[in-house]
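A single chain, nothing else alongside it, follows as C-alpha coordinates in the form predicted alone.
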Amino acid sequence: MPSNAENSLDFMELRDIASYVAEQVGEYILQESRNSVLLETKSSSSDFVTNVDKRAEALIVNLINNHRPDDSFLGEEGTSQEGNSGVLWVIDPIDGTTNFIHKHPGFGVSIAAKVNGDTVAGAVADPSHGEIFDAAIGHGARRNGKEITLTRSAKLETALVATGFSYKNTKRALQAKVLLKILPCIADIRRMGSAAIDLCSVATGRVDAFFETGLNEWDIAAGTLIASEAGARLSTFTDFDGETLTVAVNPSIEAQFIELLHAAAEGIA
(Lines of atoms letter the chains of each structure in order from A and count residues from 1; the text may use other names and numbers.)
(Lines give C-alpha, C1' and ligand atoms only; values in the text may rest on other atoms or scores of the structure.)
(Ligands and ions follow the chains in the order given, each with its own letter.)
Protein backbone atom coordinates (compact mmCIF):
# COMPACT_ATOMS: atom_id res chain seq x y z
CA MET A 1 0.00 0.00 0.00
CA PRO A 2 1.44 3.45 -0.93
CA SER A 3 2.59 5.59 1.98
CA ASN A 4 1.23 9.04 2.71
CA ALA A 5 4.42 10.53 1.25
CA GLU A 6 3.90 8.65 -2.01
CA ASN A 7 0.21 9.55 -2.18
CA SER A 8 1.03 13.25 -1.90
CA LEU A 9 3.62 13.19 -4.69
CA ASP A 10 3.05 13.68 -8.39
CA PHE A 11 5.46 11.22 -10.02
CA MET A 12 4.98 12.77 -13.46
CA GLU A 13 5.97 16.15 -12.03
CA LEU A 14 9.14 14.56 -10.65
CA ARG A 15 9.75 13.01 -14.09
CA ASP A 16 9.33 16.37 -15.78
CA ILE A 17 11.76 18.02 -13.37
CA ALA A 18 14.31 15.25 -13.96
CA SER A 19 13.85 15.55 -17.73
CA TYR A 20 14.19 19.34 -17.77
CA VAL A 21 17.31 19.30 -15.59
CA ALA A 22 18.89 16.41 -17.53
CA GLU A 23 18.36 18.30 -20.78
CA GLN A 24 19.86 21.52 -19.42
CA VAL A 25 22.89 19.79 -17.93
CA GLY A 26 23.27 17.61 -21.04
CA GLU A 27 23.64 20.73 -23.15
CA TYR A 28 26.20 22.05 -20.68
CA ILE A 29 28.40 18.94 -20.72
CA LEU A 30 28.15 18.68 -24.52
CA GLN A 31 29.49 22.22 -24.81
CA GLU A 32 32.23 21.50 -22.27
CA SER A 33 33.22 18.29 -24.11
CA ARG A 34 34.71 20.49 -26.82
CA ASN A 35 37.14 22.00 -24.31
CA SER A 36 40.05 20.51 -22.41
CA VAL A 37 39.21 19.13 -18.98
CA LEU A 38 41.11 18.61 -15.75
CA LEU A 39 41.50 14.91 -14.98
CA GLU A 40 41.62 12.95 -11.75
CA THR A 41 41.25 9.22 -11.13
CA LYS A 42 39.23 7.33 -8.54
CA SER A 43 39.15 3.53 -8.14
CA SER A 44 41.78 2.81 -10.80
CA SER A 45 43.98 4.50 -13.39
CA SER A 46 41.12 4.23 -15.92
CA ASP A 47 38.33 5.44 -13.59
CA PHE A 48 38.26 9.13 -14.44
CA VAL A 49 36.56 12.16 -12.97
CA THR A 50 36.81 15.68 -14.40
CA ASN A 51 36.17 19.20 -13.24
CA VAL A 52 33.12 19.13 -15.50
CA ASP A 53 31.65 16.13 -13.63
CA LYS A 54 31.83 18.10 -10.41
CA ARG A 55 30.42 21.32 -11.86
CA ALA A 56 27.63 19.41 -13.60
CA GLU A 57 26.65 17.68 -10.36
CA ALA A 58 26.47 21.02 -8.56
CA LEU A 59 24.35 22.40 -11.41
CA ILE A 60 21.91 19.49 -11.15
CA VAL A 61 21.49 20.05 -7.42
CA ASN A 62 20.96 23.77 -7.87
CA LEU A 63 18.39 23.34 -10.64
CA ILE A 64 16.39 20.74 -8.71
CA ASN A 65 16.59 22.86 -5.56
CA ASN A 66 14.92 25.67 -7.50
CA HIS A 67 11.87 23.42 -7.86
CA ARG A 68 12.09 21.32 -4.69
CA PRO A 69 14.26 22.87 -1.95
CA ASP A 70 13.44 20.24 0.69
CA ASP A 71 14.60 17.12 -1.17
CA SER A 72 17.62 14.90 -0.48
CA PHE A 73 20.49 14.18 -2.89
CA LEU A 74 22.99 11.40 -3.53
CA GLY A 75 25.53 12.09 -6.25
CA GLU A 76 28.39 10.13 -7.75
CA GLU A 77 30.84 12.98 -7.17
CA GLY A 78 30.18 13.27 -3.46
CA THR A 79 26.95 15.20 -3.07
CA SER A 80 25.11 14.02 0.03
CA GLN A 81 22.33 16.31 1.19
CA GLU A 82 19.58 15.46 3.65
CA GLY A 83 16.12 16.89 3.12
CA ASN A 84 12.77 16.31 4.75
CA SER A 85 10.39 15.80 1.82
CA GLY A 86 10.80 12.03 1.45
CA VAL A 87 12.27 12.38 -2.06
CA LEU A 88 15.88 11.37 -2.76
CA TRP A 89 17.49 12.38 -6.04
CA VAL A 90 20.17 9.96 -7.25
CA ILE A 91 22.38 11.63 -9.82
CA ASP A 92 25.22 10.81 -12.17
CA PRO A 93 26.35 14.06 -13.80
CA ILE A 94 28.33 12.33 -16.56
CA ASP A 95 27.77 8.64 -17.10
CA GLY A 96 30.42 7.62 -19.59
CA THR A 97 33.20 9.96 -18.48
CA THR A 98 35.82 8.07 -20.50
CA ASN A 99 33.81 8.75 -23.68
CA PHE A 100 33.40 12.37 -22.59
CA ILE A 101 37.15 12.79 -22.14
CA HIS A 102 37.86 11.30 -25.57
CA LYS A 103 35.10 13.38 -27.22
CA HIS A 104 33.41 10.12 -28.18
CA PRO A 105 29.59 9.84 -28.26
CA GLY A 106 28.13 7.76 -25.47
CA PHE A 107 28.08 10.00 -22.40
CA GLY A 108 25.04 11.41 -20.67
CA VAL A 109 23.27 12.65 -17.58
CA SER A 110 21.26 10.36 -15.31
CA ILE A 111 18.79 11.71 -12.73
CA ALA A 112 16.36 9.60 -10.69
CA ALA A 113 13.88 10.35 -7.91
CA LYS A 114 13.40 7.72 -5.20
CA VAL A 115 10.70 7.45 -2.53
CA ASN A 116 10.92 4.86 0.25
CA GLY A 117 13.77 3.17 -1.60
CA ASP A 118 11.89 2.83 -4.90
CA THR A 119 12.71 4.75 -8.07
CA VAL A 120 9.52 6.56 -9.06
CA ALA A 121 10.77 8.92 -11.78
CA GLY A 122 13.88 9.52 -13.81
CA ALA A 123 15.51 10.86 -16.94
CA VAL A 124 18.62 10.17 -19.00
CA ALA A 125 19.99 12.73 -21.43
CA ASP A 126 22.14 11.64 -24.38
CA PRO A 127 23.21 15.08 -25.62
CA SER A 128 25.44 13.82 -28.44
CA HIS A 129 22.33 12.41 -30.14
CA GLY A 130 19.82 15.01 -28.96
CA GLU A 131 17.78 12.48 -26.98
CA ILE A 132 16.03 12.71 -23.61
CA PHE A 133 14.60 9.50 -22.16
CA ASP A 134 12.31 9.69 -19.15
CA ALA A 135 9.75 7.71 -17.17
CA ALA A 136 7.43 7.86 -14.18
CA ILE A 137 6.47 4.66 -12.44
CA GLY A 138 3.14 3.39 -13.73
CA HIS A 139 3.06 5.99 -16.53
CA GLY A 140 5.35 4.50 -19.17
CA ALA A 141 8.59 5.64 -20.75
CA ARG A 142 9.28 8.31 -23.34
CA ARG A 143 11.92 9.41 -25.82
CA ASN A 144 11.87 13.14 -26.53
CA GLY A 145 8.34 13.30 -25.14
CA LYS A 146 6.93 10.42 -27.20
CA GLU A 147 5.98 7.09 -25.64
CA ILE A 148 8.29 4.14 -26.24
CA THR A 149 7.17 0.54 -25.86
CA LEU A 150 9.03 -2.66 -26.59
CA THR A 151 7.02 -4.43 -29.29
CA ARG A 152 9.63 -6.24 -31.40
CA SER A 153 10.22 -9.88 -30.55
CA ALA A 154 13.83 -11.02 -30.41
CA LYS A 155 15.59 -14.34 -30.83
CA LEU A 156 18.65 -15.22 -28.80
CA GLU A 157 20.74 -16.17 -31.82
CA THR A 158 20.08 -12.80 -33.49
CA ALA A 159 20.18 -10.70 -30.31
CA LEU A 160 22.38 -7.63 -30.07
CA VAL A 161 23.64 -7.40 -26.49
CA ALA A 162 25.18 -4.44 -24.67
CA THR A 163 27.57 -4.76 -21.76
CA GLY A 164 30.31 -2.92 -19.90
CA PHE A 165 33.57 -3.81 -18.21
CA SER A 166 35.13 -3.18 -14.84
CA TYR A 167 37.78 -0.53 -14.26
CA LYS A 168 39.95 -3.23 -12.68
CA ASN A 169 42.15 -5.33 -14.97
CA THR A 170 41.70 -8.57 -13.03
CA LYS A 171 37.93 -8.35 -13.30
CA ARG A 172 38.15 -7.49 -17.00
CA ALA A 173 40.05 -10.71 -17.60
CA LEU A 174 37.23 -12.69 -15.99
CA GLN A 175 34.61 -10.77 -17.95
CA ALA A 176 36.44 -11.61 -21.17
CA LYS A 177 36.15 -15.30 -20.33
CA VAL A 178 32.41 -14.91 -19.86
CA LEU A 179 32.13 -13.18 -23.24
CA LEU A 180 33.89 -16.09 -24.94
CA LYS A 181 30.97 -18.28 -23.88
CA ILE A 182 28.25 -15.77 -24.71
CA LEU A 183 29.36 -14.56 -28.15
CA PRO A 184 28.78 -17.83 -30.07
CA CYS A 185 25.14 -17.85 -28.90
CA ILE A 186 24.10 -14.32 -29.95
CA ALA A 187 24.47 -11.97 -32.92
CA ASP A 188 27.04 -9.62 -31.39
CA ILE A 189 28.17 -7.55 -28.42
CA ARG A 190 28.14 -3.77 -28.13
CA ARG A 191 30.22 -1.93 -25.53
CA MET A 192 29.16 1.72 -25.61
CA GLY A 193 30.49 2.97 -22.28
CA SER A 194 27.40 4.25 -20.45
CA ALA A 195 25.12 1.91 -18.52
CA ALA A 196 22.42 4.60 -18.35
CA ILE A 197 22.32 4.97 -22.13
CA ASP A 198 22.59 1.20 -22.64
CA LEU A 199 19.45 0.71 -20.55
CA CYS A 200 17.65 3.29 -22.68
CA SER A 201 18.81 1.37 -25.76
CA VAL A 202 17.08 -1.71 -24.37
CA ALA A 203 13.95 0.40 -23.84
CA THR A 204 13.92 1.44 -27.50
CA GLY A 205 14.87 -1.99 -28.90
CA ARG A 206 18.22 -0.79 -30.23
CA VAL A 207 19.76 -3.65 -28.30
CA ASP A 208 17.90 -6.74 -27.12
CA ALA A 209 19.64 -7.14 -23.77
CA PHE A 210 22.10 -5.51 -21.42
CA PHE A 211 24.17 -6.96 -18.60
CA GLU A 212 26.87 -5.47 -16.44
CA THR A 213 28.35 -6.20 -13.04
CA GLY A 214 29.43 -3.94 -10.19
CA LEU A 215 27.28 -0.95 -11.10
CA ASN A 216 26.47 1.82 -8.66
CA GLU A 217 22.99 3.10 -7.87
CA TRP A 218 23.55 6.36 -9.74
CA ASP A 219 24.59 4.46 -12.87
CA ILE A 220 21.28 2.65 -13.24
CA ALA A 221 18.53 4.22 -11.11
CA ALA A 222 16.97 6.20 -13.96
CA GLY A 223 17.83 3.76 -16.76
CA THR A 224 16.32 0.71 -15.11
CA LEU A 225 13.02 2.53 -14.57
CA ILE A 226 12.96 3.70 -18.19
CA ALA A 227 13.68 0.19 -19.47
CA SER A 228 11.09 -1.38 -17.16
CA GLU A 229 8.38 1.13 -18.05
CA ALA A 230 9.04 0.47 -21.75
CA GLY A 231 8.42 -3.25 -21.21
CA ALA A 232 11.89 -4.70 -20.64
CA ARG A 233 12.44 -7.26 -17.90
CA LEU A 234 14.88 -6.32 -15.14
CA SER A 235 16.67 -8.70 -12.82
CA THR A 236 19.73 -8.90 -10.63
CA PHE A 237 21.73 -11.81 -9.30
CA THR A 238 25.17 -12.52 -7.89
CA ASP A 239 27.77 -12.97 -10.61
CA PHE A 240 30.85 -15.19 -10.81
CA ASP A 241 32.87 -12.73 -8.72
CA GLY A 242 30.35 -12.15 -5.94
CA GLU A 243 29.12 -8.79 -7.24
CA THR A 244 25.63 -7.84 -8.34
CA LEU A 245 24.91 -8.38 -12.03
CA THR A 246 22.24 -6.10 -13.49
CA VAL A 247 20.26 -7.44 -16.45
CA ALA A 248 17.69 -5.79 -18.73
CA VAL A 249 16.28 -7.87 -21.54
CA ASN A 250 13.55 -8.08 -24.15
CA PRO A 251 10.84 -10.31 -22.61
CA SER A 252 10.84 -12.65 -25.60
CA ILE A 253 14.35 -13.91 -24.78
CA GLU A 254 14.41 -13.37 -21.01
CA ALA A 255 14.53 -17.01 -19.93
CA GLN A 256 17.07 -18.00 -22.58
CA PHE A 257 19.33 -15.05 -21.90
CA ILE A 258 19.35 -15.53 -18.13
CA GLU A 259 20.14 -19.21 -18.63
CA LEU A 260 22.98 -18.27 -20.98
CA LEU A 261 24.45 -15.86 -18.43
CA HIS A 262 24.38 -18.47 -15.69
CA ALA A 263 25.96 -21.07 -17.97
CA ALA A 264 28.67 -18.61 -19.10
CA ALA A 265 29.59 -17.84 -15.49
CA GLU A 266 30.04 -21.48 -14.51
CA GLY A 267 33.64 -22.32 -13.75
CA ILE A 268 34.80 -18.69 -14.04
CA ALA A 269 36.84 -17.59 -11.05
Ligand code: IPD
Second form
Amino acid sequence: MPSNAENSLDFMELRDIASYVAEQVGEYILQESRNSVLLETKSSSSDFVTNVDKRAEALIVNLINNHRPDDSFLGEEGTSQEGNSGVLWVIDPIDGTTNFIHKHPGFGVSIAAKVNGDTVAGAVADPSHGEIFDAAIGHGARRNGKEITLTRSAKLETALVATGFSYKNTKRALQAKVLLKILPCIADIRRMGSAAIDLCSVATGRVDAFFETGLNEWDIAAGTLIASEAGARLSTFTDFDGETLTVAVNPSIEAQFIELLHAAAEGIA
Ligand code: IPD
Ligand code: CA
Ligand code: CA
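For comparison with the form predicted alone, would you give the structure of this protein in the form predicted together with the ligand?
Now the full complex is given, and it begins with the chain already shown.
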Protein backbone atom coordinates (compact mmCIF):
# COMPACT_ATOMS: atom_id res chain seq x y z
CA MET A 1 0.00 0.00 0.00
CA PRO A 2 1.61 3.33 -1.01
CA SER A 3 2.14 5.84 1.80
CA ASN A 4 0.92 9.46 1.67
CA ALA A 5 4.35 10.64 0.47
CA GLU A 6 4.22 8.12 -2.39
CA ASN A 7 0.61 9.01 -3.29
CA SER A 8 1.43 12.63 -3.97
CA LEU A 9 4.59 11.89 -5.97
CA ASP A 10 4.96 11.53 -9.69
CA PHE A 11 7.62 8.85 -10.14
CA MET A 12 7.99 9.62 -13.84
CA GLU A 13 8.76 13.23 -12.99
CA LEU A 14 11.46 12.05 -10.55
CA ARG A 15 12.84 9.79 -13.30
CA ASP A 16 12.93 12.68 -15.75
CA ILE A 17 14.81 14.87 -13.27
CA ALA A 18 17.29 12.01 -12.59
CA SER A 19 17.75 11.48 -16.31
CA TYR A 20 18.24 15.16 -17.15
CA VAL A 21 20.77 15.66 -14.36
CA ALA A 22 22.64 12.40 -15.14
CA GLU A 23 22.95 13.50 -18.78
CA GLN A 24 24.22 16.98 -17.89
CA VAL A 25 26.74 15.71 -15.34
CA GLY A 26 27.72 12.83 -17.64
CA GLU A 27 28.78 15.39 -20.25
CA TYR A 28 30.74 17.26 -17.58
CA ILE A 29 32.71 14.20 -16.41
CA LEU A 30 33.38 13.14 -20.01
CA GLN A 31 34.91 16.58 -20.72
CA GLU A 32 36.93 16.42 -17.51
CA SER A 33 38.20 12.88 -18.30
CA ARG A 34 40.29 14.48 -21.06
CA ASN A 35 42.06 16.78 -18.56
CA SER A 36 44.41 15.88 -15.74
CA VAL A 37 42.69 15.33 -12.41
CA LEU A 38 43.75 15.54 -8.76
CA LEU A 39 43.88 12.11 -7.15
CA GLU A 40 43.47 10.96 -3.55
CA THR A 41 43.04 7.42 -2.23
CA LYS A 42 40.21 6.32 0.08
CA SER A 43 39.79 2.80 1.56
CA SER A 44 42.88 1.25 -0.16
CA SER A 45 45.70 2.05 -2.59
CA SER A 46 43.38 1.15 -5.51
CA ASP A 47 40.34 3.13 -4.25
CA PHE A 48 40.69 6.60 -5.80
CA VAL A 49 38.66 9.76 -5.60
CA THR A 50 39.30 12.84 -7.75
CA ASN A 51 38.42 16.51 -7.58
CA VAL A 52 35.96 15.79 -10.41
CA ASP A 53 34.02 13.20 -8.32
CA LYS A 54 33.51 15.90 -5.68
CA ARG A 55 32.58 18.65 -8.14
CA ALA A 56 30.21 16.34 -10.01
CA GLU A 57 28.44 15.45 -6.75
CA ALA A 58 27.98 19.13 -5.87
CA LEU A 59 26.66 19.81 -9.37
CA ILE A 60 24.11 16.98 -9.11
CA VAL A 61 22.84 18.26 -5.75
CA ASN A 62 22.55 21.83 -7.11
CA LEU A 63 20.70 20.78 -10.25
CA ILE A 64 18.22 18.60 -8.34
CA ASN A 65 17.76 21.29 -5.68
CA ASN A 66 16.71 23.71 -8.43
CA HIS A 67 13.74 21.45 -9.18
CA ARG A 68 13.08 20.03 -5.71
CA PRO A 69 14.40 22.20 -2.86
CA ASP A 70 12.87 20.09 -0.03
CA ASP A 71 14.42 16.70 -0.83
CA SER A 72 17.14 14.79 1.07
CA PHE A 73 20.49 13.75 -0.42
CA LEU A 74 23.04 11.00 0.20
CA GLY A 75 26.15 11.07 -1.95
CA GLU A 76 29.21 8.82 -2.08
CA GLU A 77 31.55 11.80 -1.68
CA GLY A 78 30.04 12.92 1.59
CA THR A 79 26.81 14.74 0.82
CA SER A 80 24.26 14.17 3.54
CA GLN A 81 21.38 16.64 3.49
CA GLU A 82 18.05 16.33 5.30
CA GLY A 83 14.90 17.59 3.58
CA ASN A 84 11.24 17.14 4.50
CA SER A 85 9.59 15.99 1.26
CA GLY A 86 10.04 12.21 1.83
CA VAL A 87 12.30 11.87 -1.23
CA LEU A 88 15.94 10.84 -0.76
CA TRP A 89 18.33 11.13 -3.72
CA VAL A 90 21.15 8.58 -3.65
CA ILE A 91 24.07 9.66 -5.80
CA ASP A 92 27.25 8.16 -7.22
CA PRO A 93 28.79 11.08 -9.14
CA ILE A 94 31.31 8.87 -10.97
CA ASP A 95 30.73 5.14 -10.90
CA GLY A 96 33.86 3.64 -12.44
CA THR A 97 36.43 6.09 -11.11
CA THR A 98 39.27 3.68 -11.97
CA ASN A 99 38.18 3.81 -15.63
CA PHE A 100 37.75 7.58 -15.39
CA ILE A 101 41.28 8.25 -14.19
CA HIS A 102 42.72 5.92 -16.87
CA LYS A 103 40.64 7.64 -19.58
CA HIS A 104 39.10 4.22 -20.22
CA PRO A 105 35.44 4.20 -21.34
CA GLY A 106 32.91 2.78 -18.89
CA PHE A 107 32.42 5.40 -16.20
CA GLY A 108 29.05 6.91 -15.44
CA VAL A 109 26.72 8.89 -13.23
CA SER A 110 24.16 7.12 -11.08
CA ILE A 111 21.21 8.95 -9.51
CA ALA A 112 18.29 7.30 -7.71
CA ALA A 113 15.23 8.64 -5.89
CA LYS A 114 14.08 6.67 -2.86
CA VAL A 115 10.83 6.90 -0.92
CA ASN A 116 10.35 4.98 2.34
CA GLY A 117 13.49 2.97 1.59
CA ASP A 118 12.39 1.87 -1.91
CA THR A 119 13.98 3.14 -5.11
CA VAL A 120 11.12 4.62 -7.14
CA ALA A 121 13.06 6.27 -9.99
CA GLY A 122 16.60 6.47 -11.26
CA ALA A 123 19.00 7.11 -14.11
CA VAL A 124 22.48 6.00 -15.13
CA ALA A 125 24.46 7.93 -17.75
CA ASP A 126 27.30 6.27 -19.68
CA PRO A 127 28.66 9.35 -21.48
CA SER A 128 31.54 7.63 -23.34
CA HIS A 129 28.93 5.54 -25.16
CA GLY A 130 26.24 8.24 -25.42
CA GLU A 131 23.73 6.26 -23.38
CA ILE A 132 21.25 7.26 -20.69
CA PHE A 133 19.29 4.52 -18.95
CA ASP A 134 16.36 5.36 -16.71
CA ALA A 135 13.35 3.85 -14.99
CA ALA A 136 10.38 4.68 -12.81
CA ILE A 137 8.87 1.96 -10.66
CA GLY A 138 5.90 0.36 -12.43
CA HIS A 139 6.61 2.30 -15.63
CA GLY A 140 9.41 0.27 -17.24
CA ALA A 141 13.01 1.01 -18.14
CA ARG A 142 14.41 3.00 -21.06
CA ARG A 143 17.64 3.48 -23.01
CA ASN A 144 17.91 6.93 -24.57
CA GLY A 145 14.16 7.40 -24.11
CA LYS A 146 13.13 4.08 -25.73
CA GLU A 147 11.64 1.27 -23.66
CA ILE A 148 13.90 -1.72 -23.00
CA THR A 149 12.51 -5.15 -22.20
CA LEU A 150 14.60 -8.22 -21.64
CA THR A 151 13.37 -10.63 -24.32
CA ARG A 152 16.54 -12.66 -25.06
CA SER A 153 16.70 -15.90 -23.15
CA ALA A 154 20.03 -17.32 -22.01
CA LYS A 155 21.68 -20.63 -21.21
CA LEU A 156 24.09 -20.99 -18.33
CA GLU A 157 26.88 -22.58 -20.40
CA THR A 158 26.77 -19.74 -22.97
CA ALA A 159 26.08 -16.94 -20.49
CA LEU A 160 28.22 -13.79 -20.46
CA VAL A 161 28.53 -12.70 -16.84
CA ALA A 162 29.67 -9.34 -15.44
CA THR A 163 31.23 -8.94 -12.02
CA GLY A 164 33.45 -6.60 -10.07
CA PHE A 165 36.10 -6.83 -7.38
CA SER A 166 36.49 -5.23 -3.99
CA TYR A 167 39.05 -2.51 -3.27
CA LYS A 168 40.27 -4.69 -0.35
CA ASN A 169 43.08 -7.04 -1.37
CA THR A 170 42.17 -9.84 1.06
CA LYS A 171 38.62 -9.85 -0.29
CA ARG A 172 39.88 -9.87 -3.89
CA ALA A 173 41.86 -13.04 -3.27
CA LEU A 174 38.64 -14.78 -2.12
CA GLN A 175 36.67 -13.35 -5.05
CA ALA A 176 39.27 -14.81 -7.42
CA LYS A 177 38.77 -18.26 -5.83
CA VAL A 178 34.99 -18.04 -6.39
CA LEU A 179 35.62 -17.02 -9.99
CA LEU A 180 37.81 -20.07 -10.60
CA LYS A 181 34.80 -22.27 -9.89
CA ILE A 182 32.35 -20.18 -11.96
CA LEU A 183 34.41 -19.73 -15.12
CA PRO A 184 34.27 -23.32 -16.40
CA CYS A 185 30.43 -23.30 -16.21
CA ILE A 186 29.70 -20.15 -18.30
CA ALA A 187 30.82 -18.58 -21.61
CA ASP A 188 32.97 -15.83 -20.12
CA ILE A 189 33.38 -13.11 -17.52
CA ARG A 190 33.49 -9.34 -18.05
CA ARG A 191 34.92 -6.88 -15.50
CA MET A 192 33.90 -3.56 -17.00
CA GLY A 193 34.48 -1.32 -13.96
CA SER A 194 31.09 0.24 -13.19
CA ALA A 195 28.47 -1.71 -11.25
CA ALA A 196 25.79 0.83 -12.25
CA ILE A 197 26.50 0.33 -15.96
CA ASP A 198 26.84 -3.46 -15.50
CA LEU A 199 23.27 -3.51 -14.14
CA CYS A 200 22.11 -1.57 -17.23
CA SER A 201 23.92 -4.18 -19.35
CA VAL A 202 21.81 -6.89 -17.70
CA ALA A 203 18.74 -4.75 -18.50
CA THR A 204 19.63 -4.64 -22.20
CA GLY A 205 20.74 -8.30 -22.45
CA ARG A 206 24.35 -7.36 -23.25
CA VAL A 207 25.30 -9.59 -20.35
CA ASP A 208 23.15 -12.39 -18.95
CA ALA A 209 24.00 -11.87 -15.30
CA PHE A 210 25.86 -9.61 -12.88
CA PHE A 211 27.05 -10.41 -9.38
CA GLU A 212 29.22 -8.51 -6.96
CA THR A 213 29.66 -8.46 -3.21
CA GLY A 214 30.13 -5.49 -0.88
CA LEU A 215 28.52 -2.84 -3.07
CA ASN A 216 27.20 0.42 -1.64
CA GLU A 217 23.71 1.83 -2.03
CA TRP A 218 24.90 4.54 -4.46
CA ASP A 219 26.49 1.91 -6.76
CA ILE A 220 23.27 -0.03 -7.27
CA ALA A 221 20.16 2.00 -6.35
CA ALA A 222 19.46 3.25 -9.89
CA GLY A 223 20.86 0.25 -11.77
CA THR A 224 18.85 -2.37 -9.86
CA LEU A 225 15.59 -0.52 -10.60
CA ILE A 226 16.52 -0.21 -14.30
CA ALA A 227 17.37 -3.94 -14.49
CA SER A 228 14.24 -5.07 -12.68
CA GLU A 229 11.93 -2.77 -14.67
CA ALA A 230 13.45 -4.27 -17.85
CA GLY A 231 12.55 -7.77 -16.64
CA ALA A 232 15.74 -9.00 -14.93
CA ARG A 233 15.56 -10.80 -11.59
CA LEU A 234 17.26 -9.12 -8.64
CA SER A 235 18.27 -10.75 -5.39
CA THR A 236 20.67 -10.32 -2.51
CA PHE A 237 22.39 -12.92 -0.34
CA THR A 238 24.91 -12.89 2.47
CA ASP A 239 28.24 -13.91 0.92
CA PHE A 240 30.99 -16.18 2.28
CA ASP A 241 32.38 -13.21 4.23
CA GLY A 242 29.16 -11.80 5.70
CA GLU A 243 28.85 -8.99 3.10
CA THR A 244 25.85 -8.55 0.79
CA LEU A 245 26.06 -10.19 -2.61
CA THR A 246 23.95 -8.44 -5.26
CA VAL A 247 22.73 -10.56 -8.18
CA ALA A 248 20.90 -9.45 -11.34
CA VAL A 249 20.14 -12.18 -13.84
CA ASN A 250 18.16 -13.03 -16.94
CA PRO A 251 15.05 -14.90 -15.66
CA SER A 252 15.74 -17.88 -17.94
CA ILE A 253 18.88 -18.84 -15.95
CA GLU A 254 18.00 -17.44 -12.52
CA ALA A 255 17.75 -20.73 -10.60
CA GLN A 256 20.83 -22.31 -12.22
CA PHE A 257 22.96 -19.21 -11.82
CA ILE A 258 22.12 -18.75 -8.14
CA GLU A 259 22.83 -22.43 -7.51
CA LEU A 260 26.21 -22.00 -9.23
CA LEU A 261 27.04 -18.96 -7.07
CA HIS A 262 26.19 -20.87 -3.89
CA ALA A 263 28.23 -23.90 -4.97
CA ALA A 264 31.19 -21.68 -5.92
CA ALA A 265 31.15 -19.89 -2.54
CA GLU A 266 31.09 -23.13 -0.56
CA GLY A 267 34.12 -23.49 1.69
CA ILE A 268 35.77 -20.26 0.42
CA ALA A 269 36.22 -18.12 3.55
C1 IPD B 1 33.05 0.91 -8.07
C2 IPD B 1 32.56 0.39 -9.38
C3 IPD B 1 33.15 -0.98 -9.65
C4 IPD B 1 32.82 -1.95 -8.55
C5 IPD B 1 33.26 -1.39 -7.19
C6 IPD B 1 32.62 -0.02 -6.98
P7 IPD B 1 33.46 3.55 -7.82
O8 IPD B 1 32.53 2.19 -7.80
O9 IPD B 1 31.15 0.27 -9.40
O10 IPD B 1 32.68 -1.56 -10.85
O11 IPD B 1 33.48 -3.16 -8.78
O12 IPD B 1 32.81 -2.30 -6.21
O13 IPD B 1 33.03 0.48 -5.72
O14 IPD B 1 34.44 3.40 -6.70
O15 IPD B 1 34.10 3.61 -9.14
O16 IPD B 1 32.42 4.59 -7.55
CA1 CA C 1 30.49 3.39 -7.29
CA1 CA D 1 32.01 6.74 -7.24
